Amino acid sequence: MTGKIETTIKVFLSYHRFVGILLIVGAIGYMVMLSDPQFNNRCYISEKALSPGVVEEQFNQVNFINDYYAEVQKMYTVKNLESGKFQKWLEEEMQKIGLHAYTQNFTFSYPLILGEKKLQGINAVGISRAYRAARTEALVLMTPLRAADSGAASHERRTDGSVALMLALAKFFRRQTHWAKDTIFLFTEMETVGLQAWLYAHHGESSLLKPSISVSDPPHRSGSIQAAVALEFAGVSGWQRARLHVEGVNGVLPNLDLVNTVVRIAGKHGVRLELHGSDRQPALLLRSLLYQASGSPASLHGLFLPFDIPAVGLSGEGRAAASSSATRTAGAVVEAIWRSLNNLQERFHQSFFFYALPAIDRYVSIGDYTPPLGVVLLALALAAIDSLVVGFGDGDASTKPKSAGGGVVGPVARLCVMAGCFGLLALVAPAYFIRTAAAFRIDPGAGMLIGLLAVQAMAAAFPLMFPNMIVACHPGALRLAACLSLGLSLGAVSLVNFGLAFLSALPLAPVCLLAAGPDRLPAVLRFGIGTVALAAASPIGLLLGGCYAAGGARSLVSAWTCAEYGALQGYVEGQLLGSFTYRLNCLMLLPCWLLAWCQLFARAWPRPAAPAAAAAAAEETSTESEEPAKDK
């Protein structure tokens, strides 16, 4: 009976690598099902206190928003706004309102892109108290300084109708008396530099910043941050369509509820949100996965969330003043969140925290977003067990290590160290690469990529250089190893960044189960295959497809100028804000690649054979030449 069962394990492991690709397949085809209204679920709010939209607006202050967006045309210049003189005017605004405000001062450096050049920032900041309660909470309604004095490109990017709009809330609020907690009006300079100086700074963490980065302590605090609004818009006017913004640094999203309060805010004012620029669901999916995996903030809101505070982001082009009624919109829109936030009595916590966005309007929570990732490691995992039962895939049950002294495990170890030395090095090369890209005047992005595809080519041909490695280890031995870590890789992965596991197995778990290929094809077009196939799933070969699947690229040379851009961008986010994307490429992704790239060359090269085969033969051959002899 025993021998039966061991008998249909290994017919039914001998089709793993055919299992195993139907298993990805269904996998695919599940996360694109999920897309579908049948099998997601529509939003709902779960704290109840929020009751979005049930309080009617008051704001009817159009002439405030008309008046602040003509000053603010005046003085938002890119000369008053690095002199700090807007940003002094701002505050001069803010104590006429009655707020508490102040500037906050900070210096930003970074040798290796600004060399010994040193930057300086001027934050300003209102605080308006609240009249209902102790002041220990506060709720932050913030935007960038971008100032810009000609280029239609760059008047996109402008935030005139953000601040003109934020002043405007100020005086309104100031005029409230049902404000159970403060408001916190930040505008900050230099993009994320800026607003983690201030968030720091705020909870008394100074001490904590990055070197690159010091800041003055703020003469004026609040209570705890319940939740954060980035607003980054042109105009006053014209919401009726504007972008939502979620993901957080390495993928953090908010709690579901917040997010829902928005929407549903917004839809009650005939504002149209989009997410990610897409309204076909599958898409939708795929985008958000790719921007969760990319590890980067959608929007200022990002930086928020590792300090586990809610935060969602708004933007859109806007307009200026058109009609009093489209005006009142985006006062109203901002009134109302502020409304329903002001309802709380906790902290968010009744919703989901780890979801998936397949609509505006629509998630799959994490319990049904996850199984796709489990049944793509049952498929390493079936090739893992293959390579044990089955002799290391040769089918020959001798060639089975008796110990890790048998001559297997060591060349194998040896490999995955040196797998991860090339990991290691691309990690701490990117310093280097830049470096030298400014000694010869290239652009720093440029630079670094060309330096980690140096890495890469020294990987892909580490097996041409030390071929007596590779020939040292057994075939499915290092077939185990690849399966093994890849598996171990991406499930240590998806604890932290799910997005980045899914995306990173979909094209690298197929190639690790067909990178020695079946026996049946010939060896050289198994090769051939084998090589198009792991070049393609490379690291550089996923970010240009990344770059491609983003949107961000219509060409070679385009898709190549995306990739400069997201492989510095990754790199620096990881030493600035604590993004551990480009880590986890490094140290986890890499190695793996590389060592199912060897397991390529591992099953193209013959093996020496061992001693005691060798010996087997000689003997067998002597004892065919006595035969003939004795017969004369």
Contents of the next structure:
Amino acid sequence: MTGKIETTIKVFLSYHRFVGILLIVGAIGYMVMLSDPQFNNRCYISEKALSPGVVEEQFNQVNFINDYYAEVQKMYTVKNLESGKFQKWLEEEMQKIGLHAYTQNFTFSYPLILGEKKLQGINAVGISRAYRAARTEALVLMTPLRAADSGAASHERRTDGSVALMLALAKFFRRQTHWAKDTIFLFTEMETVGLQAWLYAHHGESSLLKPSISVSDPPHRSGSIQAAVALEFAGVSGWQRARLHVEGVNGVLPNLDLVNTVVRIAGKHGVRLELHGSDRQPALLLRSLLYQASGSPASLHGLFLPFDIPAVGLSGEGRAAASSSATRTAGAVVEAIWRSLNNLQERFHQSFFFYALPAIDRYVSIGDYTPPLGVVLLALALAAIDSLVVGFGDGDASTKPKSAGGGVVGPVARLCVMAGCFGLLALVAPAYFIRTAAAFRIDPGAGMLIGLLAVQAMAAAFPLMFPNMIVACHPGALRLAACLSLGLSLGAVSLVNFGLAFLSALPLAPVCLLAAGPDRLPAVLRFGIGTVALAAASPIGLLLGGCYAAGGARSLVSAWTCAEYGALQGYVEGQLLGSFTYRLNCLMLLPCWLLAWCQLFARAWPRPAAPAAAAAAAEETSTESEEPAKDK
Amino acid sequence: MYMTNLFVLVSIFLLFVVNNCVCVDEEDFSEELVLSDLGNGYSYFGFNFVFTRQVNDFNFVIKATSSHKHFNLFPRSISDLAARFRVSEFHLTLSQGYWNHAAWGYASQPQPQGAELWAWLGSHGSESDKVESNWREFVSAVSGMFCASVNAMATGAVATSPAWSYRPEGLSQRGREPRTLRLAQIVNQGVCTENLTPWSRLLPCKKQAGIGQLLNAVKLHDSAYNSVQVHFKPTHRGLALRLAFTAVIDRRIAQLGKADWSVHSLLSRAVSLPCSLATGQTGSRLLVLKRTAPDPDQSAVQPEPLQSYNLANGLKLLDYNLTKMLDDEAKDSVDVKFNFPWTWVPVERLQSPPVVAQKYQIGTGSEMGGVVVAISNRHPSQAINVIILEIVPWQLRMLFHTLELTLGDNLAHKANKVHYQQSVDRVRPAKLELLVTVPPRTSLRVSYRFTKQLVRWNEFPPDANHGLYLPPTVVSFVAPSDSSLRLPVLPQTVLSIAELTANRNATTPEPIFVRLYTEALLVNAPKPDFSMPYNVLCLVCTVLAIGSGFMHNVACKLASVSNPNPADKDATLMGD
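Show the other one: the form predicted together with its partner chain, since we just had the form predicted on its own.
And the full complex, kicking off with our chain again.
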């Protein structure tokens, strides 16, 4: 009886590659299916205290916005921003309104890219004290300061509209009696650097930013921050639609209730809200996952999320004719969001923290989107089980690998360590690449990408340089190590950044499965296809390919530039924002890829007949691959 | 004959006793409203209702005797409360909002956000072991009396007794009689009209006459800071009770930035009837405190006061005797108007008081947290000794070894004296008192770290995701007598006008004892996900544990008698 079951299992496992590929295709199909409205759910408000849109907005002071906008237009120049005059003006305006306002100086030095140069920046902050509360809780409304350059290209990136809107709201909020939480109006310079400086200083941890950022202590503070909204609007109403940004550093998402509140309020006021600039269903979900996978914040709001502060970003898109009703709506929408947040009795906790958004008002819960990844991992697990069942003995199908003699774990472990070393190299080396590049007057991004390509090439050449290390490994054991390490890595990553795990699983899992290759194909063909597929699935290959696809597959040059930027951004964000996408790519994906790559060579090269003949193996270093290895 | 004499004697004796009982306990009541402009658009309203009761027998406070049951004005419920639970002095305050001492100066009786109750309980002889139960019952009684849900104060996990920061304010009867202090604070206690109503019922004229008429709850609770207070203390003549209500109204909000203001414009009420029961020394008064130096209060006050006094510390007191004004001038009502030239001074430009304290939270994550208390001495030349009291709830375990005192830019500093008591889970909070000298023009930074404990599931407060409150730090010190500093310390009660007028020309103001409270902090404490899946998981795990535990025992354990030796009592039935 048991013999029959065993045989059935063995027969099933002999098809594990076919089953695995089917599973992976199924996972992709499942994910695509999830983006269809039939398979996902409409968002709902879980925290009843929020009651978005229930209050009647009182904001009607279009003149506040227009007056401030006129002044901002005059003051908001690159020169005033750099000299700090604009921030000083903001501080004075906020003090006039009756806020506790201050400016905060910070210096930013990043020798790797900036050299000896130190950048000075100034943030302006105003705290509107809740009238009847005791400074225990706060909400943050922020906008980055970007000076209005002449030139149409920078039009979209200007923030003069949100600066004027925030000042008007500060004046309006200050006169209202129903606030239960302080509002911190935050104007930060130098994008993430200024915000990072303020956030760390507010949390009293500015020493952690050293040596790259040094920042002065804020003289006024407020209590624990409950939520934050980042605004980026060029012009007070001259935009067509608003874009909602949710993904934060490392793909952390704000509580779905916050997203939902903003969406509902925008809907109530007839503001067109979009997500990732797309409406088409599977594309939007893919973009959500891509944004998450990048580990880079979708907008400045993303920096709040690592501090356990739920936050979203709103930015204006497109151009439209300005109108005073649109201006009023902008104020009313933010007021409505604030009134909703003000109602919160507890921190955001009711709704989902893990979700994927296939549309702006629909969600896929964690319970629905993890199975596809689980299915992919199952494919890897089947391969691992197969190699266990087939065993590590030479030629005999012993199911007890341990009794088959030593020398199975050792070589594979050595290989794993070597693969890890390559990962470590890719992690540590960019600093040297960039410095070396600077000596040759090469762009840091280009220097880094070339360097990484070199590391990748070295990793690819590793089996050729140390063939005996590969040959010493039992192909089954190597397959087990490759599949297990990839599966475990993806499983672990999926807990913190699902997008990254899923999107890297899609290319890596099939190549890892197929690297050991179907036996029916001729060796040369198998080896050739395997090499190309694995090279494409390598982290660098994915980066270049992704950039090429994102650029509409048009120009290789722009793809290269994009990849340069991507690699450098990943590395710098890893250092400054604590994003771990780059680190994970180096320490998990690259070693896993290398193991899969070695598998390809292990199949191509024969293993010495007896495990005891290790010495003979050492002599065979120069052996060429000529005959297909025997599987059984 | 003999019988007659005896009868006469007895009647005289009785007469004496009865006389004694009825006439000795003299009571009086006076009321006042102190108005002041705190600058930058904030108006201060300080209501004070003061009761005194002369008691011949000082023992009264400790022992209620049947002879003291006649009360005219003094609220009997308060007196009974004190007598029953052997409370010789207590201070209850329910406040909302934060007294911004950096901008408004020191309050006469600053109060922390939420509820605070501190009391001195008699601990003489046999009473010493009853202190705990007395305190517990006293808290319940106070809680019921003022409709405040402060019962949690009764538990030792909240109440504590600081060594230095709080001293008795009243005279101790019989000299050095032992008393025990209990202090409890509940930060998130709300204040509203339901607390004000029972409080105002204690007033002899209720809200019908006198300045009680101005107690418009809707307006007074809609303020940047308001506080309902009960202060009960023994005096050299008997008992004193002060019912106080303090409110700070922001005119930017209350009248949309209109600078001129009057009592009527902010409270929508005016005094139309004098309280005829306010027969005390000062009767019924409306007082205006104006700053004359160093940055004079610009407002012009109308009508002209009947009297005005120059006080120490650059303050001027305008005195309006309501009884007189309403009687003499046959007016319908009395209102005081402040005509104010439009000059908002930003908070940052105001000259700040000599010692300013700020408390804030540092650190991120749900494992550890930290607190910084920054105290700056802005006096140009004088070092100031401050007492810092820090109470940390047991849910946040304070790490004493992380306590750091730094002066200015990272100069290590040492406390002159340290009193520290480690918290005991579920039993008492941690208590830290420091006596530190802060040099002039220097900022002292006291910081420590704490670990956030994951408490038992049934110990989470309602709205567990709101977080835990860390009570405000109490900073006590004696402010230097230096009139060049802006020191708008409002006298607690100006009922001692005689005293004030006596030294109205005093050139050297007296040093003033100040106790100030910093902000309270809301700490994001770790908590499980109290949702349906969490409950289901807990239940399923419990069922599995019971099931698998039983199966494990059956499957893996062997029943055997291990040691038949009768001398060894540890014979086990079940073993591996």
